[in-house]
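The chain that follows stands alone, in the form predicted on its own, written as structure tokens.
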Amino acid sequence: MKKTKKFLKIAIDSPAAAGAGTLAKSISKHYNLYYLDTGKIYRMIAYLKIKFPKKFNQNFLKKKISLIKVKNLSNKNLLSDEVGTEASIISKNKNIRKLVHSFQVNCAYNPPKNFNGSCLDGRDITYKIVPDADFKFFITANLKTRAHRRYKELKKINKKILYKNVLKSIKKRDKSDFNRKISPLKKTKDSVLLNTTKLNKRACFLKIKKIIDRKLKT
């Protein structure tokens, strides 16, 4: 696949519910970048596996991935705890990762011409998907803060959701993401660390914007 460096590439990694998605969207909008929440791809696949258990196989998946549109990844069904848990499991599958990897790399290096570049967030973006990104960030927050954020998000969909269950789920996701053998979540040496525990959305955006603008001006 031909790669070009004529546009801006931003790579973001983070554990679940650290605020990376919200931040990435703001950055993408401000700099007119093609945004892809890579975790949502695995959630989409997990959703398909749960919804079509009998049809779910390699050929079925190849066809579905080729039809994936970024706008489809905003489906509220993808936010459920069940889908999140399944997504963490299937993300360890080598065959699935190969299919998703190609899709992600294409989005990163070949965004639509009307965009100034691309911005991807996920678990292995800074060292696996876009290793030559112009900017790399590792977004994090403490466990309870992340669980509370995800709880508020899920509460809008399921009024019966319990905070303790969300907290348990986040802990499980962290263990899986950080310890898996294939593309584990980790902070690279060249990634800028941003802890969002005590920061609101605006403050997070301004910190990242300052870093980007400073480098773009040099």
The other form holds:
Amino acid sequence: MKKTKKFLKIAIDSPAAAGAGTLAKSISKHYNLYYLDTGKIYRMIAYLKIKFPKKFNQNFLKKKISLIKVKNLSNKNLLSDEVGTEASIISKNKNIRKLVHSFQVNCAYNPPKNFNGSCLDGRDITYKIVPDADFKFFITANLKTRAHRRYKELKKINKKILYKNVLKSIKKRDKSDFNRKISPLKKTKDSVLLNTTKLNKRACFLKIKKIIDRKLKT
Ligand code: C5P
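Show the same protein again, this time as the form predicted together with ligand C5P rather than the form predicted on its own.
And the full complex, kicking off with our chain again.
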């Protein structure tokens, strides 16, 4: 009898700049999974707030969110530190989280048919968006390493950026993401912890791949 392929769901949570996005992309490519960087949704909302402060209300957002396409989330304007900081502010809002919830759930559970499953990364993926994921990971790295990585990324789009400011904003974002009341960032008991401080991209990928392959074989 032909064995039906298992639909694979991978959920990843992590603090800012821990390497989760890069890792999630390579894992998604390897297993042909539909990838969604959920932080980009909050960044897009933050960008709209900065760009259209007067129009920014629930109805305006509802309309914009209904038009979200995953491909639009790769917009370069979403990468700045200013947008990241604003994203961590608007993401504390219960109504905003409600508005984007079904979009994320839909990407996780109903990805386009040509994919073998989905892989989402964010802050509340392992326990709120995909609580029954086949694999759950909590990716982290020490604060200075994360700040250095983000500084290098941001330097490409803004030559004037200072390391000390990037460090400050990552610290602030950590504080807010870990301590907020709604959907705080946390490592669930059933998530595998990966500290990427001393690992390069390839080593991270291989560690995660090993865990996935071991379980898939059984
Ligand atoms: O992942 P990224 O750094 O792009 O996320 C930007 C901000 O969006 C985070 O600092 C966090 O406050 C918020 N976020 C969230 N829940 C998610 C993903 C991101 O609250 N699932």
